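Single chain ahead, written as structure tokens, the form predicted on its own.
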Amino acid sequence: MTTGTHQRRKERIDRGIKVRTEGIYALMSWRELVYLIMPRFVIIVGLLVAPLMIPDMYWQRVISIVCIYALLALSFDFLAHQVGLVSLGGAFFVGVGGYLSAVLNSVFGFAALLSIAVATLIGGIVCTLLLLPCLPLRGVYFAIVTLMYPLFMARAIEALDILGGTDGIMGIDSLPSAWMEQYFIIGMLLLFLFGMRRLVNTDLGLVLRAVKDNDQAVRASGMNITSYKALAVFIASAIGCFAGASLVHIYMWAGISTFALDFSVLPIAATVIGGSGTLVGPVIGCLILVPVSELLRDFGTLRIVFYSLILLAFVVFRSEGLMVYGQRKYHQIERWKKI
């Protein structure tokens, strides 16, 4: 294209940046570092805005929702696509989270900000002891495996009539107000979103997607795979502790639903909305899912099937997830330049 004695010609708006160097950005001017971080700062800021654009309690309480199913989604991500654990077990890491906080927080007498943290911790470990016998265990034998804990977990409970049986713990702290319970959720979601984002390209990440990819060149090297797959089921698995016990302080109640296996289930479907294998991607099919699954919620039981073809359409027409496809489009944005 020719305006005036200047010649343009059309340029893909990462080209200059990808020639520099591969894999280490070097910025020539403020237009690549605001192509950069854009993604990344709609995100953080769209999560940050979000409680102060919505006057709505109701949907407010939604948005502290999505988050607990984005840190359940985050982990089903973690442990499937970077270390080759397809894990059903969301809701178990839910429910061991969301009563070990509820004990500390009732009958110790921890405040419910401790509560979580110990719970967290001490969650991830119990949930990495029982499944520790799992761990040789690969594909759909995992999966299999993973979703039986939740299922033993409610039933016992209500077998036994412990930890207040089928009617559950009540009496559990909220956390200090409402704007505390909205900003301390999105907070620890957007630092445990990044700090995985860190880790996945740190020695150790390349480690687990060895381990992933062909476990027997790990062993042969050397390495306990088995340690590895613990240490990864172990974040994982406190991740899902933090979001079941962030929930009971929502709700103020710790019961058996803590084991639901839509705890288990929506995750996966939102990892497969979002983009599998891309962490943010997860994030992402949850800002749609769940809200989607709220505005059903008058359907009833019909809700399901409206659900069930969201999800189809996805799975067929865009497999790769949201986030796959909107980098790609992302980074084919064209600019003009003169020659």
Given for the second form:
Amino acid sequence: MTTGTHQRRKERIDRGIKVRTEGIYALMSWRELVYLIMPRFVIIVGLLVAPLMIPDMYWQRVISIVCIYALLALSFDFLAHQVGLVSLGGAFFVGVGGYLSAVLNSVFGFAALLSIAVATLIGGIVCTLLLLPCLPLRGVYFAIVTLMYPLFMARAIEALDILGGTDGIMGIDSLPSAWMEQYFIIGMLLLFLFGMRRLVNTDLGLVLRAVKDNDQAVRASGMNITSYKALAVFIASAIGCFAGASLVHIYMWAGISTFALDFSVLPIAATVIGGSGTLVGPVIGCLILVPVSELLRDFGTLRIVFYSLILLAFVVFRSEGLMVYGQRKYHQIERWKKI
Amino acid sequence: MKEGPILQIQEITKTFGGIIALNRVSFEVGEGEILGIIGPNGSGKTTTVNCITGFVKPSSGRILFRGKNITGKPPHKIADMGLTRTFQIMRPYFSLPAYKNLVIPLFSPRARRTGGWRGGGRRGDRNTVGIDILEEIGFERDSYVPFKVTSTLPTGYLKRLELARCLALKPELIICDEVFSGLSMSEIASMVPLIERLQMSGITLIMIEHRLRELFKVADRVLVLNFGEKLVEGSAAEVMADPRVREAYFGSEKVEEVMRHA
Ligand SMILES: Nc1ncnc2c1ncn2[C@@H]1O[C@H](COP(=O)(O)OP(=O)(O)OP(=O)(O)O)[C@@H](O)[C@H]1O
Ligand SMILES: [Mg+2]
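Right, the form predicted on its own is done; let's see the coordinates for the form predicted together with its partner chain.
Complete assembly follows, chain above in first position.
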């Protein structure tokens, strides 16, 4: 067989199992600790250090925008892949949260942080109540109806000339300092991200996934699936409203563009790139997509072409998503074996 | 064992478009008894279950559970009252380990109110209670079967899992839609004592079956449906002796064979 090609096969070994079976590392040796903590560590420290590494004001702002989109992507991924509600209403959450916080701040004189907190809560409740009639809808029907909400709101504000009409609401307070603004949003993203990961692993998270996979069995178990869906929509829309409220205080302006469909669509693209159902993946997706879309600004309208090509490449070559791919590479040792 | 009826079905009719799936069917189920329902394919057995448990709304008629009208109530409210069912087409949570299937019903308001299953007596988190229920229902704990991913389990275990999901709610009545079908003789033989044990513990059962011989071993009374109508109702022997049943349901030789064994 010296002339022909060798027969090879790819062998995959689970790293955790390999580590334990070889008995080299006792449980909780430092190597295993590093192995377990490393991914979390990279994400947390990476996000916290990023603003320090990039002294440019413009790009620091981009980091904040990344976090805003990451929150929306997290909210989308949670609803779509843990509860089975594919929502295109991200822009609706942003708009409701944004306008609520703007009104609370500029009309009622709430401090910026307080109005963000109240807008998150009230916005979550308002969005949930408005989406309540759509909860029995499934799949693409739910998606289409949720897409109507932000479109409707934008047109209504424009036509009725309410809430500042096309000019929007101006003169909104920013957060007390630029550093606080930066780290407040990063901190909240980390909080929501790890909080969500925890929620998904509780018994409640299990029930939510059951609602997605097997709703008839959940009903037969004496649980009202509509109320669980409503709870999930509240969690997701509160996160979206928080993102919107923060955005408004960053730009110090709330306008019709907070209902722009970018807020619905980009998080979905980020979820596809990052790996759906992983929660962390969508955040990573935003870390790639948002800066890329900033870089492509110079290309004018060609931007959309590049953007689509990048998306296409990901869907074709890494359809499982970066996170799923990364997890496999990290947790399994792969090697070629001659046979 | 007979007391007042726990379930009363009064003249229920169900039509799907032009098809009359159920036509003025009435029957009662006594407290603590096992009622068998038999009938050829498409005779309306599963539709009866769906009407009782709220998964479809009967076109007319009334259903009383412990004297309370439950007609047209949503399924989760009916299950919450202790009236549970298994699905003929099994609906476990395939991607989860077997015991995690029970965490979901144990999370329900009823399970929390009643303390789940045997109520109060058991402590510990939902995972351990789930494993306990599985052990009770025939999953050998030492074999690691409770920890296997549900999609890898053989049919016999899936049928038990359907029953276990009902038991987690500490039910008063379980409707079993063909829990014996697809099982081997020996698997059924091991299910029969389980069914008897459930009856002993005070649970009322309705069993829908095509496996007559095995059903007759456990059922106190049998009801025959044919083309959506109630044909006869009575003890196994009475039902089998009825010429209409022979005509509607079986080839006559098959009746003889079943009778010999019953
Ligand atoms: N959702 C539905 N829509 C239309 N027709 C239906 C529906 N469900 C049941 N049917 C019809 O009602 C009749 C009774 O069906 P059902 O499932 O109750 O029969 P079954 O006695 O359970 O049969 P099997 O022994 O095969 O389980 C059948 O003719 C069936 O086609
Ligand atoms: Mg049936």
